[in-house]
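For reference, the chain that follows is the form predicted alone, supplied as C-alpha cells.
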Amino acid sequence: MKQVDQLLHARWIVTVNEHNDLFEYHTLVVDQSKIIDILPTELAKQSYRAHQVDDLGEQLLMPGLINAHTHLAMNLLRGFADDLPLMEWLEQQIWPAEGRWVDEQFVADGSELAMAELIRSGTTCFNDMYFFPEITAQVAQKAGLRASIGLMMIDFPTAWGSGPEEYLQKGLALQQKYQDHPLIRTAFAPHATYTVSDVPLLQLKQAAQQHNSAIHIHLHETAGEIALHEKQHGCRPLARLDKLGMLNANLQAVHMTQLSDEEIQQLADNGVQVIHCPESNLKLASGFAPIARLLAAGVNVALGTDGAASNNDLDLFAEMRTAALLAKGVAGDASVVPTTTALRMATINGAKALGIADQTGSLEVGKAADVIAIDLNTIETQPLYDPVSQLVYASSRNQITHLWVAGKQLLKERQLTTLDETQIIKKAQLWQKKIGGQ
C-alpha cells in the first residue's frame, strides 16, 4: 500500500474536467498538496495508506469556486450605500467615504472579513482589485487562499499613492515579490477607461508583456459609461482598448454588459476573457451581460460577485445560480447556460481567466487539491435526482463543511481553521461604529 497525505472518501465527486464526469462512491488521493488519484473507495482502501483520512460519508467534493473579480476590503461597507445608480454610487457615496476611511488597517480588517466569508461560502482563489494590494496579499498568505492580487493603477491620487507613476512603481514591486510564490500571483488592474487615461494604460501594457501578467479592467458596464466615452474620446472603450493594442487572452473584461454582435466576436477573436458579475449588475441596474450570445461565439465567462458594497456578499453559489436563469431570460430559451456550463463558469473558466487552469479549477490527477466538500443530504437539496442541478439550483453556501486549498484544510465542520472568526467579528463592529458614526 502506497503511504500519502490524505484520503477523501465521499459518495460523490464533481471533477469539472473536460468531460465533465461524475464519480459516486470514489475517493480523491492527496500528497504533496496535488491529486495523485480518483478512484472507487473499495479500491483506494486497498490501494492507499494515508496521514489523514476524511470518510465524508453522503457528500459531495468538487473543485473549489473561483471568484474571478472582487473588491474584498469593500466588505467593510457592506449595506453602506444601497439602491444607488453606479455613478451616484461611486462618486457620491463610496468614493468620498474611501477617501475618508481606507488606509492600511482597512483593507487589512476588510479583507480579512472577506477572505473568512470566502472560505466559509466554499470559495478556493480570489482575484482581487483594490488599494494596498501589499495588505491583501499579506492576509491571503494568512489565510491560505490563491489569489491573483490586482495591481491598481487610477489616474488621480489615493491614499496608496500620488498617481499613476507611484502606483506603477508600487505594483511593479509588489509583483517582483511575489512572482515565485505558489499560491499568490498578481495582475496589472486599471480601475476603468473612464478613470485611467492613455499613457498608464499604454504603460501596464507594457509591463504585462514583459512580466506574461494579466490586466483586469472594469469595461461596458453601463450604458452611461459607454455614451461619455464616445463623446470623450469618439469611440466605444473597446474600440479604444483595441487601438492601444490591449486585446488578447491576458485580458480580464468584467461587466460586460454593453456589446454589439461585433464586439462580441472582436472579443472571441482575441481570446479576451470576460468576467460576469450578474447580482452587482442587477442591484446597480448597469445591464445584461449577453452571456448566452458569448458564449456561443466561444468566449471564455467566468464569475465574479463584485464587492461586498455592490452585491452585497461574497456568494458564487447564488451568483451561478442568478447567471444561469439571468441568461435564460435575457436570451428568451431555457436552454441556455445548462447547470454544468454555470458550474464550470464558477470553477474551470475562472481558472482559465486567471490563467492557472493548469493548476486548479477542476479535480484532476496532476492539479492543486483545490476542493470543497458539501453536504446535499438536507431537506433542502433532497430528493437528489442530479447532484450538479442541487448545486446550482438548490444548495446554498451553507451546506459547505470543508475546504482545503493546495491540500490544506482552511474550513473544517463550517469551522475556519486559519482565521479567528471572533476577533474578525470584533474587528468589523468597529468599523460599522466608526464609519456608521456611532
The other form holds:
Protein chains: 2
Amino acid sequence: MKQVDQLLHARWIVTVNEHNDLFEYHTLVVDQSKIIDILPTELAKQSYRAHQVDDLGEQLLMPGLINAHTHLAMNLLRGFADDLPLMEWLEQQIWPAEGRWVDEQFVADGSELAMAELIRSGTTCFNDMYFFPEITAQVAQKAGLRASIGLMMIDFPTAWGSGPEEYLQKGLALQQKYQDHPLIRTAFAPHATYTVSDVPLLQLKQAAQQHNSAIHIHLHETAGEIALHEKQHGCRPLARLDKLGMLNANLQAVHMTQLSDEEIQQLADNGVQVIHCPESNLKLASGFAPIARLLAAGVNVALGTDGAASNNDLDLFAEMRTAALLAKGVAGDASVVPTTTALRMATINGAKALGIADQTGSLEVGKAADVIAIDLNTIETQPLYDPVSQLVYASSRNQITHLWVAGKQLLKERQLTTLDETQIIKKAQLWQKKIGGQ
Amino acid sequence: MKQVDQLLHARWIVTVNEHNDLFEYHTLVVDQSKIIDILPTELAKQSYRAHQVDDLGEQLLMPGLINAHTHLAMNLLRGFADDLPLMEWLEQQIWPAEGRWVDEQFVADGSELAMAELIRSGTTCFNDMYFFPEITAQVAQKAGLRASIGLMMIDFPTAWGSGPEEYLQKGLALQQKYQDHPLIRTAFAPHATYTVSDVPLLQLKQAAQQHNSAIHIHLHETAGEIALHEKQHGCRPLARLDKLGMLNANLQAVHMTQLSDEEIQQLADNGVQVIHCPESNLKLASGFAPIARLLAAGVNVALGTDGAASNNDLDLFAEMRTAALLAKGVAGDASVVPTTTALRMATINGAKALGIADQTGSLEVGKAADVIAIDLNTIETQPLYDPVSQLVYASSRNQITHLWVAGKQLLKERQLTTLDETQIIKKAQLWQKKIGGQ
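We have the form predicted alone; now please give the form predicted in complex with a further copy of the same chain.
And the full complex, kicking off with our chain again.
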C-alpha cells in the first residue's frame, strides 16, 4: 500500500488524453499536487492509502476548463452597456467608464468577482488581459487559480501608466516576479494592432523571445478593424505581424473572425494559437470565426469567454456548447466540432495555446491535479448514453460540485473555499451603486 | 382590506406588458388563479390580506417562459445521436429508434422527464408535437403545466396509428376532449410539407377553421427540404401552403431558416406565426433564420427549443440568449434583438403564436398567474445595472426558485411539487439501459 495525498473515486473519468479515453469506475490518484495514477477503483483501494479519500459516487471527473481570453476586472461592467457594435461600445461606453473608474481597487474587486465565477463554473485556469495586472496576479494567488497574466500594452495613457514605456517597465518587473511561480505565469499583451505601434510591438517581441513568453493580442476581430488597419498601415493586421516577425507558436491570436484561406494556411504553417470567443463575437456582431476550416488546417483552437461586458458571463461550459453549435451552423455541416473536439477546445487546446500542456489540460499521469467533478445525475442530463455529449450539449455550470487546482480544493459541494462569496457580492453591489449612479 | 389568495412581494417585477414596465418593490396580487393587481408593496400590505404571502426579498418575478416548439418525449433520446445533419440524423438514427421504442410508456416517461426539466428551467407553457398526444396531455395535467398539444399527422404508419385517416380520427377526439380545459388546448400538427400530402393538409385546414385551432408545422427547416419539395411538388413549401389557403395567423411555422424577402413579406401580410429554434438549427446545421428581417417586417417570432435529441436541452433561458446573440451575428448588427425583444420572444410572443396572449405571456391584470421567481443575487448576475440584461445574457436556469401556473405552485425552492424527481430519473435510466443496450 503506497501512501498518497488523495484518492478520487468516480463513476466516470473523462481524460481528454491523446485517445480521449473515458474510464468507468476508476480512481484518480493525487500526490504532491500531481496526478500519479489513474486505475480501476477496486485496484486503487488495494494499492493506495490516502490522507483524503473522496468517493464521488456517480459523478464524473474531467480536467478543469481553461478560459483562454478574459478581462476579469470587467465583471464590474457586466450588463453596463449591451446591444452595441464593437467600436461604439468601446469608444462611447466602455473606454469612458474605464477612464473614470478603473483603479487598483476596481481591478481587485472585479477580478475577485470574476474568479469566484470562474471557479463556480468549472474553470481552473485563465488567460487575462487588463490594466493593473499585478493586482489580478495577487487575486489569482489568493483564489488559488492557475493563470497567465497579460502584461498590457497600448499606445495611449491609462490609469495604469503614462504610455508604452511605462507599461513595458511594469510588465517586465511583473514578468520577473512570477517567472518561477508554480501557478502564475505572465504573457505580453499588446491590446491590438490598431492600438499598438511597431516600436512597442517589437519591444514585446524581443522580451517574449528572451523570456520564452507568449504574446496575447486581439486580432482580426471585425471587418472594420481590418479596414482601419489597412488605412493606417497599408496592410491587414496579420500581414503586419508577419512583417514584424511575430507569427509563431507563442502568438495567441484572439477572435480571428476575418480570415482568407491563405491566412488560415499562414496560421497553420507558423503554429499560431487561435483563441475563439464565439459569444462575444456574436454579441458584438463581429463576424464568424471559421473554426471548422481552422481545425481542418491543423490550427490549435482554444476557447475564451472574453470579458463579462461583452458576453455577459464567464461560463466556459456554455461557451463550449456555443462553439460546437455555431461551428456547425457556420460550416453548414453538422459533423464539424463534434463533442470530443469541443471538449478538447475547452481544455487541452487551451493548455497548448498557453504553452502549459505539459502541466495541465488533461487528466494524465504527471500533470497537475487540475480537476473538476460534475453531477450528471440530474433531470437535465438524463438519460446518459454518452457522458461527453452531456458535458458539451446538456449540462450547465451549476452541476459542478468540486474543483481542484494542483490538488488544492477551491470548490467543495459548490461552496468556495478560498474566496468569500457574500463579501464579493457586497463589493459588486457597492460598485454598481457608484458606477450606475444609483 | 380585500381578501385574496396570494401576495407575492418582490424587489423586481418584469411585466413584459406593452410598455415593458419594470417595477421595483412591488407586489403581484393573485386571486382565483389570476393576477388581479400589481402595486407597490407598501400599498399592497395596506390593501390586501391573503391566504398565502410570499416575501421574495431581492428576487425578481417575471412571466413564465413559453416554449413554442417541443417534442417532449424525445427527452429519452437526449444525446443518443449527435453531430449529424438533419436527414441523416432523422433517417438513420431517430426514425429507426422511434420505430423500435416509441409506445405509450415511452411517451409517458419521456414527457414526464421533459416536463420536470421545463419546470426547473422556468417554463410554464409548451407547444408539443409528438405521437400519442393523449399521453402527453395526461402528463401535462399531472404536472400542472399549460400546454398546446399537437395532434400529429404524417403520411406513413407509426406506432400511434395506421396513417392519416386514423391520425385525424384520434386527433379530432382529443380536440373535443380538451376543448374546454383551462390549461390544455390542442393544435393540429402536420409534421412537414415533405411528409404530409394535400388531402390530409386540407382536412386539417378545415378542422382548424371549424374549431378555431392552430396548425403547427415544421417549415423551411433546411435548403435540402426545400429542394426535395420543389422536386415533389414543383414549388417551395410556403407557396404550396399558400395555394392550399393555409397562410394565416393560426399557422405556426417552425424553423423558417430559408426565406426570400418576398416570403418574409408574405408571412407578415398573412400574420403567420414564426417559431424560431436557434440551437436546433445550429446543431443540425439547418441554416440561419433571418430573425432581424422577420421582426423588422412585423412578423411575430416566438422561441422553441425543439426536442432534446437535437438541442440537447429544453432550457428556454439559454435559447433566449442564443436567439439574441445569433440574430446579431446573422444580421451583422449588434443592435438587433436587444434584451427586451429577446425576453418578449420567450414570453408574450410565444403566447401570441399559440393564440393565448389574452391568458398568459405577461404579468398583467386579468391574465393567469403564470409566474416565475429568479434569484439574481448570485456571483453570476452581479453587479446588476439592468435586470433584463441579466435575465437575457447572464442568468441561468438554476437561478429559478419558484414557478406557478394559474396560481398553482409547481416549483418551490427549486423542488418539484407535482412530479417526483427521483422516480423520473430512475425511469430515464431504465430507458437508457433498454435503448442504449447496456
